[in-house]
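Encoded as structure tokens, the following chain is the form predicted on its own, with no partner shown.
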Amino acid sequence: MNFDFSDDQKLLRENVRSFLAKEAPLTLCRQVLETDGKYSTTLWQAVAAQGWLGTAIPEKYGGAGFGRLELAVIAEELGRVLAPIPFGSSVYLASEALLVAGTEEQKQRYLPRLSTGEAIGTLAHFEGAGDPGNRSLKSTVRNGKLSGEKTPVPDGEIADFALVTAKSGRDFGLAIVDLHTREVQREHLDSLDPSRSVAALRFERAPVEWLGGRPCGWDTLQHIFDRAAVLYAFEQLGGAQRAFEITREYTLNRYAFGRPIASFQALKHRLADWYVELELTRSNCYYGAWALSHEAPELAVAACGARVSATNTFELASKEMIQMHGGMGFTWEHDAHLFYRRARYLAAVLGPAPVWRERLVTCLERREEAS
């Protein structure tokens, strides 16, 4: 079985890392970071533009009608540059949300304004510490009014619409909310990672309807995070990647005593082993997004074992890069930082590793059991 990308997708991933270079360099970032600003209005404007919001989008709503590889390959590049833009919340999330379930009338009304960039979705599920489950979520919808506080959403600051997990008497489902209303308070969060905008959502019998017209169940939501799970593994694995190609060439251009540091053991063997975890990542983000594109039955457990060894290699791979770069790296004028932000902004935006963790032994023992 080949699980590489066509020529084609190939050819993508040149050109979208050709158009990167020259619209969203590192400084962009910073930029972000270091101002009063949420996101890069100009990157997302240039995105929208390229018609990357809509890259697995069918045409008929607006999208390109290209399918989930060319988005994986478009989130590894964006991982790369550290993009400063809701991507992620408002493709990976809302847009495969209204794709699994949304009602016709709802993917009409949604899609295309998220597929030019008109609109801004994001999910909301985490209320304060912990994935609450089934049984523990405390926001409630009653008579079509929600009600209930989220904690934190990501790009909840800058988002139109949120996607919010809430129950209905024994029901579970997501309501679609207009952020916009009265009934919705956003309060700023502080975050390790600023160029990335937090927010805390306060819903106060706010008016609502039903993602496919009524409450959709776990195992639908679930499945929804399976899907963002693989797509931000291949963003993880981008940021990854690139922190390690930069280390590598500080290392082989940076000398002491009369020899590159990168021929000396202590940091030979750390590249190696952070060279292998690159390439394990990669298997299993490839594995994912096979499963993804394909709607196999392997999604779930793909997308389990693509989250946690992104998140984990991306974590390694920004204090590796701090690390190794000695006392430039700790500066804040290095680029290193904004990696380890990135990462740890990643490896919590759909929970935890741990929680991927054991719904990966889960999901490998009711497969156990099954067979």
The other form holds:
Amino acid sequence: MNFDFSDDQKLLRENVRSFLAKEAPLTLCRQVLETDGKYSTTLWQAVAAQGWLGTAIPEKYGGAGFGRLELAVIAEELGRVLAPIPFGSSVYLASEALLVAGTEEQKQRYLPRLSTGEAIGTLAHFEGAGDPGNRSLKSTVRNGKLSGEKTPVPDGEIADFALVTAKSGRDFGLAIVDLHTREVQREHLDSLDPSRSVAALRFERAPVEWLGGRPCGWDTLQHIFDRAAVLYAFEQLGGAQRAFEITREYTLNRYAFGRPIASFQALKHRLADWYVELELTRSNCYYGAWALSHEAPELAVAACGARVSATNTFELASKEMIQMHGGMGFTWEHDAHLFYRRARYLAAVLGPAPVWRERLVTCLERREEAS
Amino acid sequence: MNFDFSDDQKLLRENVRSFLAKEAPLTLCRQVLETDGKYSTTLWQAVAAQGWLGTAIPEKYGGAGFGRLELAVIAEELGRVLAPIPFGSSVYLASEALLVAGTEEQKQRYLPRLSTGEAIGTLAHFEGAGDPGNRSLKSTVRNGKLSGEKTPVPDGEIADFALVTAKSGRDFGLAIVDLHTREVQREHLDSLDPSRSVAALRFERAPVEWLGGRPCGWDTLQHIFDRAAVLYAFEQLGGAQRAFEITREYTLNRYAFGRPIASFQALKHRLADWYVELELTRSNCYYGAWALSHEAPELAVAACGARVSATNTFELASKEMIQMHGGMGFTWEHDAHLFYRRARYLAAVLGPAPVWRERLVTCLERREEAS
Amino acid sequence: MDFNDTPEEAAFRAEARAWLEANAEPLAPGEQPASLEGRFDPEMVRKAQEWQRKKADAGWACITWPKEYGGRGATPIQAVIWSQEEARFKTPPNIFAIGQGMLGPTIMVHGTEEQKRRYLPPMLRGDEIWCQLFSEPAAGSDLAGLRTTAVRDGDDWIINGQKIWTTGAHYSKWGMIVTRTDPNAEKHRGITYFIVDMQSPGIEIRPIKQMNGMSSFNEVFFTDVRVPDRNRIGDVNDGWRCALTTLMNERHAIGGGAGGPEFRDLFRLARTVLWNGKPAIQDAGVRQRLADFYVRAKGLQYTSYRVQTALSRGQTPGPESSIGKLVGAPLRQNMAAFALDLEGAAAALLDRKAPEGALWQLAYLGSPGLRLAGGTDEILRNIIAERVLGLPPEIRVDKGIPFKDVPTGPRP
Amino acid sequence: MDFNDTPEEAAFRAEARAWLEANAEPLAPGEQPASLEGRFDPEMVRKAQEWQRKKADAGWACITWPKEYGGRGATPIQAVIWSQEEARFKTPPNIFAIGQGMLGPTIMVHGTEEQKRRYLPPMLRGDEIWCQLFSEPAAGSDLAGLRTTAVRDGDDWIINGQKIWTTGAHYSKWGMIVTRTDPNAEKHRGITYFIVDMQSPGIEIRPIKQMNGMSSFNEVFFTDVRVPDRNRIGDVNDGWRCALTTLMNERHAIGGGAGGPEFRDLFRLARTVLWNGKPAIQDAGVRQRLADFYVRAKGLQYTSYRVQTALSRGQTPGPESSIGKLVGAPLRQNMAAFALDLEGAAAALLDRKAPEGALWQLAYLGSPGLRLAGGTDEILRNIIAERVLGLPPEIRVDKGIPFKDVPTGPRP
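Complement to the form predicted on its own: the form predicted in complex with its partner chain:
Entire complex below, previous chain first.
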């Protein structure tokens, strides 16, 4: 039984953590959030310089050639510091999608620039409130031109290109779009978590090519989302864990009625329950990481499990963080709301949480029927 | 604003409570439960002698001619003592169904005997696990003869007649069946709550007549269930309230670590939350009682609300009662399991709880569309 | 059982409505009443004062107060009816609630006759606005842990320290402040209660920015602020008893988070937002959640009917009146979380383009405050457990020793 | 990251499996292992002892124990592998777990050399069965509140009192008992630990009937029961320290409620039970609940993989090993409640005709016990909070005073 990260991966974690402790204190997240700066270019460059953007990209495309376990380690650490950079959009979504479904030529064209951070990529799927299923998606490609509107697009304002979900007749695929062309209009949207930027993208007959050379089908999108879900789950886990640590510390040092407030069972037992949720989530995330790194057939179930668990736990954590800090936790000056906002942003970025639960059961049914 | 019982009704409650304190201690429930006695005939006769069976039956049919508010008062008190009698089957279901949908002749035939307790009635709808919808019901009436199997039927072993849901071609109705005829086979089934008896009934071409003279339609069944749901909700409320009172008392008198266990926030705050649930449920029950007694168009929504609320709260109460009593609460000798069993019995008796939630939203949608 | 007024109540309601119709404009259907939250401008204060004076002149201000201070000695149910009726009209936000709801009643119980005559009538008319100076950074739930000091100096007292969570400090004429006057006494015994002129030298007011970007509260710093002894309420070192009167009235003043979205808004969202081309409400899982929210929201509403019924019958409402905020605030937060689940990716927008103009995003960001202000969830559970259910009080390690010896942090 | 054995582990597993295949019959697919719950008959005890002796002869009993007492000095991960393999075979219920898992380790730490030689080998072989006499009616979660007394009488001690929740008292040869030997000392200081012969005169054993109708436990009454001083474990009045060793091992002995239905059973039920003619699993609300149960159940399973990984690496498992029962027991109860919801009216049947032979009814009736036995949910939260998270201990009013003065009930 070897269900844990290796010593090398743990060493990586230590290095990443101490690097981020210096380069990405929570004040950096706050700074982006308060100045509406879209993202921290200094942190982005620092992260790029560390080679983290290309962690899971093979060396022949300019990456470091590590695996998804290393990427998961980095994701958890970025989650802990609420890193205000487009790492998820560019790495978990765009780079992974290219690796999974891109043509050789597309990989050669995009991956080297993604690994160095020269280019930022994203994936544009949602079309307003709710969840656009295969049936109701409105964006279309005709004769190699994309028309439609996507909102919200994570980092849509700062990305250089996007993979855009679209129909073409009865087919479905991901269209690669250069966002610097005239046929693309970008509109800034205010984000619930202004340390993470979102935008509306409008395409009017924008020239595209299909990811993979032809419409890849809905299942490929699901697979791309599953992969991203595992990595986002590690970010969520990291955020929830950090919120817990800050709160635990506070309840030990904040005195009321002559006692540390952590000594009141009302908080003490909830901290114990919170810890339990963190451990269960960590285990589900590990399973997701295993499935992702082994390209296992269990990936879909594992990814849904990690996402549901991590989304629940980060929401719980961010609520409890404020509540246990009392009035101070509700102020702008306190960091609690950074976690509260980020938890919601990460819950939203891959679509409605109930849809992930629904899909988990669908996967279980398929497995059952196959067996 | 007059959203409470009247002084007369409160006086009735006091009288019922002190009567039941003498006639129906929890030992009576236990006695039926341990001896598998189906029900307490002595309590049944005592309750009949008080006239409670005919509370809401007009005087011309031998009843007391009070309203449903008085019946709700009695239901809550019967719930408090976990009364081991077929009150619900015979009064909330059979008598109310006859009043709502019976022909004049049927009322005259059955209601007087139901008011005196000479006859016990019940309603047989379920056909095994799950929920038989209008679409999937299997029991059928052909040429005035009923065939099919109903299980579990509350008090099916002791009832004299049953209203049996059945299809007749495309129609749906409630068939009145004399359970003493040869064409009816009754089988005792072990109950999760042996203080309340359940049975399987098999009909082989049993002679029937339709309640109301002809198939009454599915909506009438829903209406009958709604009415019963309000009254059962008061039983559930009474049970939950009594469990709370016993538990509160215990936590004040049980000492651990030199303190009453009620002084530990782990229990103290859960008792506060439990109290809150009781109050919310009481309010939802009152609204149900208002709608029932006024034959208000809001009845369906109000009944679903009362049922969902009361079912949740009695389940919570019966779980917490055991947990807060510690090991003693898990013993046979302690009364906690009587509440735990009754809570489940009452949750089951009108079909799956999620189906009631589903129906509540359906009613809200209809109301919205009507407005 | 019905929802009707008694004949007397109906008559009173008609009278109230008639006056309101003659003097105010009704809210349009769906229009939200003015909210206390947000920035205050002097113009809004002026309008609020104008409306208050109009009511006072007609005998509709603080109607439960005795006639001698400008009220009409109305019954509690009449107060409920009045506020129900007033809520149907377009009125300025109520910036007088803290004074009229909490501080006025405290002066009535503990003030001298002279204080009552001096302060109550202008409070009622809205000529003088009041704020409450209780909480401190290190004394929130544990209010009696306050450290702001008042030291006697001749006929005056000198106040030093910091208060927090003070609503309306910047437009208030008067503040009611609790101070520590004897650190050698037991915690609850060395506290004294004063009325302080908010324009006194040495007072600095700084607005607090909340996590939702609003500023409903202030920090107030006191540096050698001088208060005459005649502004003292109650005896020296007996201020805790007076403060309890204020706190007892707080529950009435702070509601279950009025304003903001409700169940019907959630229901509408579920009917309009599309999942794979179909309204989300067609999803049975969404329906299960909606049912539970509905039952909870209605349970709360019907509970308030029970409270009103008691008032209508001239009875004191039962303990059910204490559950409002404890149920309502988390319910708001949970409904908001679910609404954002329904919105999917668009939940990330705090933008005019967000569904329903970001109604639920704002509720999600605002609701944590409801669970904290005016008593945290945890304090409310303790209050219900102890006062309603008669469960034992917390074990106190801060009693029986001088206040200055009560631990305030980990030992170094 | 993988789920494979190391080469050494694989070799050990193969060895264990080979012996088991030669000496036992594998469980059929879906067959449940024998449960400890239910009535014991002497025949079952005999079979359990036979199996234990067979294992002992081959070196497969208590494999982590030192060789000198009959073990093989195996590593913790080997113990895990052994029990995984043994669980695949049809074996009698393990009636030796309390002795071998909790009491033996206590004797190893606190016993004299003579005691170890006398008691451990027959405990390992199953020749002598042991029971634990700790809890009392008034000392459950507060175990140190025990009142059973032991009074010195020459070379013996005389024991009087009552113990409760004693598994296997009626077929045990020995019991380990904690007694109060100095009521004037502080609560934790006047306790002494003994080995008592369960056939001694003055011991009366009464089975306790549980709410689910089973009898897994007993009450044991002691009336002037004589125990020789050589049966004392540890020093006089130092028994609490020894008892803590026993309790530390309890977590290992009591699992997260093995046996009984699991997620896959709930999944099957949802696929088979019909709502209005369609499998309930087609209802999206059912699916939402299933997803949450799945994630929780799997979270627990994967957490146990993490614990095994630590053992496999020769490390001490982290605190995640302590969450099993706290998660597993309520999960079982909640899954059972939901299963009964799915069954609808048929949930009321505790009958062979109930769905799945009343599998979920039995689970619903049994699961409250899981939340209480071996540490209540509340005690487990305290343990996690204090030992894992380093949060402050409870404020104690029962310390620093003689045991006899500790309040045990409301003042009259």
